[in-house]
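A single chain comes next, written as C-alpha cells; it is the form predicted alone.
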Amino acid sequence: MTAAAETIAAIATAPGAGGIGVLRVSGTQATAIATTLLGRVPQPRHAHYCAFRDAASALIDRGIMLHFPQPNSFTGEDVVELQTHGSAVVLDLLLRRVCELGARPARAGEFSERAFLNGKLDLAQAEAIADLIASQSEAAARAALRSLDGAFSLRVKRLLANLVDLRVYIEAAIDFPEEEIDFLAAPELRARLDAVSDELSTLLSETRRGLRLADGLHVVIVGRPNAGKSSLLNALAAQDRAIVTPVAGTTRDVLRENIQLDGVLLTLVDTAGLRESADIVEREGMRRARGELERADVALLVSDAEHLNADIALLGPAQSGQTRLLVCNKIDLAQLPPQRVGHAAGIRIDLSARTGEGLDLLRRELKSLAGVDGDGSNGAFSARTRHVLALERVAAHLAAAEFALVGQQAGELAAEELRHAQRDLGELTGEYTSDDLLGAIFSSFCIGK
C-alpha cells in the first residue's frame, strides 16, 4: 500500500507567546516548497535558519527549516518542518503561504495514516500514536510507548505465524488423505492447538489489561448501606469526596471521582447502598448503582466481617470480563489483622478504612487489575476496544475449529474457521483493514499527527 502524492500541511503544534510552534509538510511538493521558502535546495537533515516570506516578499517570521527526503521520514515522504515563533497568527500564514505553494491541509491524522501507508508503522503503532496524545496517566502514557515501539504488534505477529504454521498443518493433512497416519487425530495436531489457544489467551487477558491502562479502570463500590463505601472512597482519593454520616441511606446517588494511584487512572464510584427501601428517592439511587455495576470493570464489595458471605448475594450475576473484589471493612472495631485472602466469590481484603489499614493492599490490588504491578508497567502496552474484540473473534473461530477437529473430524470446517482467524488477527496490525476502518481509525487523531 502506498500513500496519495498530494502534498499535505498542518500546523503540529502551536504553543502560547514565548513558545515554538511547528509545520509540517510532506508529499511530492515538499522538497520545491522548502526551496522556494529557503531560496535554495535545503541540506538533508540540516537546519536552515531562514526568513519565512509571503507572495509578496513580506516578511511572515524567521524560523528553523528541517528538511528529511523520503524514504527516511516519519511518513516515507520527502517532509519539511518549520519551526517560528508560537504565535497562532504567524502560522497561519505561513500555512497558507505553504498551500499557495502548492499543498493541502492536511485531515485529522493523515500525517500517520500515510506513515501506515507507506509501510512505516503497522495499524496498531499508527494508533499508539494517538493514545500516547491522549494518556491520561504515566502508565497510560509508558504503555503506549511500548505500543509504538511495537511490543503489541510483535505479539500479534507472533501469533499469526503459529496460527497460519497450524492452518498449513491440517489443509496439508486434507490434501493428502491417502496417507496412512491420520494426520487429523495425531497428537501434534491436539498440542500444536492447545499452544495457540493458550498463546491467544495470555495475549488476549494482556490487552485487557492494556485497555484498562488507556481508559482508566471503572471500579463501582457497592454493599449495603452503612457498610463504609463512602469513606473507602475518600480513603482511596485522600480527600472527604462523599458524605459520611451515621444515618443509613445518605448516599442516594452516582457519586464519581478520578483519582491517580502511582500514575494509574481510576474511576471510583460510589453508589447508594443496596437494601429493601419504600422510598422513591433511595430506590432511584439503588436502580443507578445496578446499572453502574453491569458497567463496571471492578466491582467492590464492602462489608465486613460478620456480613460478608450474605452481602456476596448483593452482587448478582457476575458481567463478563468483570474482576470482583470483596472489602472485609471495620476491622479496627472486630480488632483483625489487615490481610490479603483468596474467596470463592473473588480476592478478599481486610481493611479499615477509618484508620488506613490494609489500604495498601487494596491500592496494590487495584494497580495490579490495571495492568500495573509493584513500581513498573510490567510490560504492559497500550490497547483499544477493536482490539480486544478482534481477539476475541480469533478466540471464537479457535473455539470453532478445535470442536470441529475434535468432535465431528472436519478437516474442511477447521481450516476454514482458522482462514477466518487469521484475517481477524490481521486486521490488528492492517495486515487485512478496509478503507472505512481505516478512516475511522484516523479520523480520530489530532490535525498534524
Given for the second form:
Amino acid sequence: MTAAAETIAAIATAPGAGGIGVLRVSGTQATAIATTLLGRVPQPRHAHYCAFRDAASALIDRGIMLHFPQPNSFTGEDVVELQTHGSAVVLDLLLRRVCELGARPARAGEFSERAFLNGKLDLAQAEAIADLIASQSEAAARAALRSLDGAFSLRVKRLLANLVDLRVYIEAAIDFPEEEIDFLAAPELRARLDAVSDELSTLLSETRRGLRLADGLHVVIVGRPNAGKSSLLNALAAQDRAIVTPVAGTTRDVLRENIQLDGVLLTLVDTAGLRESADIVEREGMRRARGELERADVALLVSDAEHLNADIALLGPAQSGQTRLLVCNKIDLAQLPPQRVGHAAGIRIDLSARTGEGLDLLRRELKSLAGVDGDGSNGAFSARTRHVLALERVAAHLAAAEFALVGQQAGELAAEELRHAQRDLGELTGEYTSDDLLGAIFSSFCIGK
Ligand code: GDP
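Based on the form predicted alone presented above, generate the structure block for the form predicted together with guanosine-5'-diphosphate.
To see the whole picture, the full complex is given below, headed by that same chain.
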C-alpha cells in the first residue's frame, strides 16, 4: 500500500439528478465509519439496508451500504459505498456525517489516483475511466472501455519488453569491446531494431486513431458558393436524424454541426464559399474558412466534374497530416453513377446531395477516417494527446539509436537513446511518473472518481 492513510469521501453521482445517490468512502477509517453508521461490522460485499443517522441520531435517509475490504476494491483500500435517494441535500448531510466520523472530502480524481498508486490500474487505464465518462459517441465509449480493460497498456508493455531486450543486447556488446564492432554490425541486431521500429509505428498510428475516436473527426467542408456544401451537410445530418449538439460559437460565416455517424462523432464545419473576392465581409469569411481548414482532420472539397481541378488549385496544398476528400456533387444532373475513385489530390467520391446517391460511399469513407471500419466492431482503443506525444518521442529516440548504430557504430550512444525511449514508454503506463504529471492527469477527473 503506497497511498496516503487518510480516508476520503465524495459524492459519486450527479446530485439532484433523481434516481439513487452514491457516496463513496475509501481509506483506513472506511470500515469504522461503516460500522458506526450500521451499528455493527458490515459483511463484505453484502447489501445492508441501513438507516443513515447524523450525530444526534436524527435520520438522514435510509439506503443501502456496501463494504469492500482491501485489497479487493476499486482503490485497493477499504471502500464503503452508501446509496441514498438522489437528493443533493441528503448526500450533503451524509457527506458531512462521514467527514465527522474521520473522512475528508476527496479531491477530483483521488479515488482513481489511489487505485493507480495501489497498482489496481495503470496510468493509461486510469485515464480511460475519465475518457469513458467524457465519451460523446458509442465508438468513443467502446474504445475507452477497451483501454480500461488494458488493450492499450498491453501493447505498450509488449513494446517496452522488446525495447528492453534490444537494450540489453546492445549493452552486452558494449561490455565486450573487443567484439563490439562485429556485434553492432550483426544483421540480427538490425533485424531486431527494425522489428521494434515497425511495432512502434503501428502502435503510433493506432494511437492517433484512438485519439480521433475520442475527440471525433473534425471535417471542414469547403467549396464554391452553390457547389452544394449546405445540401451535403444537411443530407449527412438528416440521414442520421441525430444532431447531437449545436456547437457554441457558430458564426454567420462558419456553421458547425456535430453528428453521429453510426456511433462515431463527426464535427462538420460548413465554411463560407471558396473564391477570390474583393468583398471585405466575404474576405473575412474566407479567412475564417482557412483558419478552420488548418485545424481540420479532413478537408472535404465539394465541387462538380466541371470545376474540380480549378477548385483543387484554389484550395492550395494540403496541410500535413490532413486528409483530402473530393466530392463531385450533382451527379444526378449529368446522370452519372455514384463512385469512389482515387485521385492525385485525394479520394474522389461522385454523389448527389440532392438524391442521396453515393452518400453511403462518403459515410463509409468518413467512418474509416474516424477510426471505425466496416461494422465498427474493430479493436480500437482510446488514446490521449499525451500518449501520441510520448510515442513520438520514443520514435525520435529509436531513430537516433538507429543512426548511432548504423551510421556511427556507436553502441554507447544507441544504448543511451534506448534508455530515453524506455523512459518515455514507461510514462504511458505510469511506470515512470512525476508528481506534476499525476497532478495534471487526475485533477482533470471529476470529484468522486
Ligand atoms: P452551397 O452554397 O455550397 O452551400 O450550396 P447549396 O447546398 O446551397 O446548394 C446550391 C444549389 O445547388 C441549391 O439550389 C441546391 O438545391 C442545389 N444542389 C445541391 N446539391 C445538388 C445535387 O446533388 N443535385 C442537384 N441537382 N442540385 C443540387
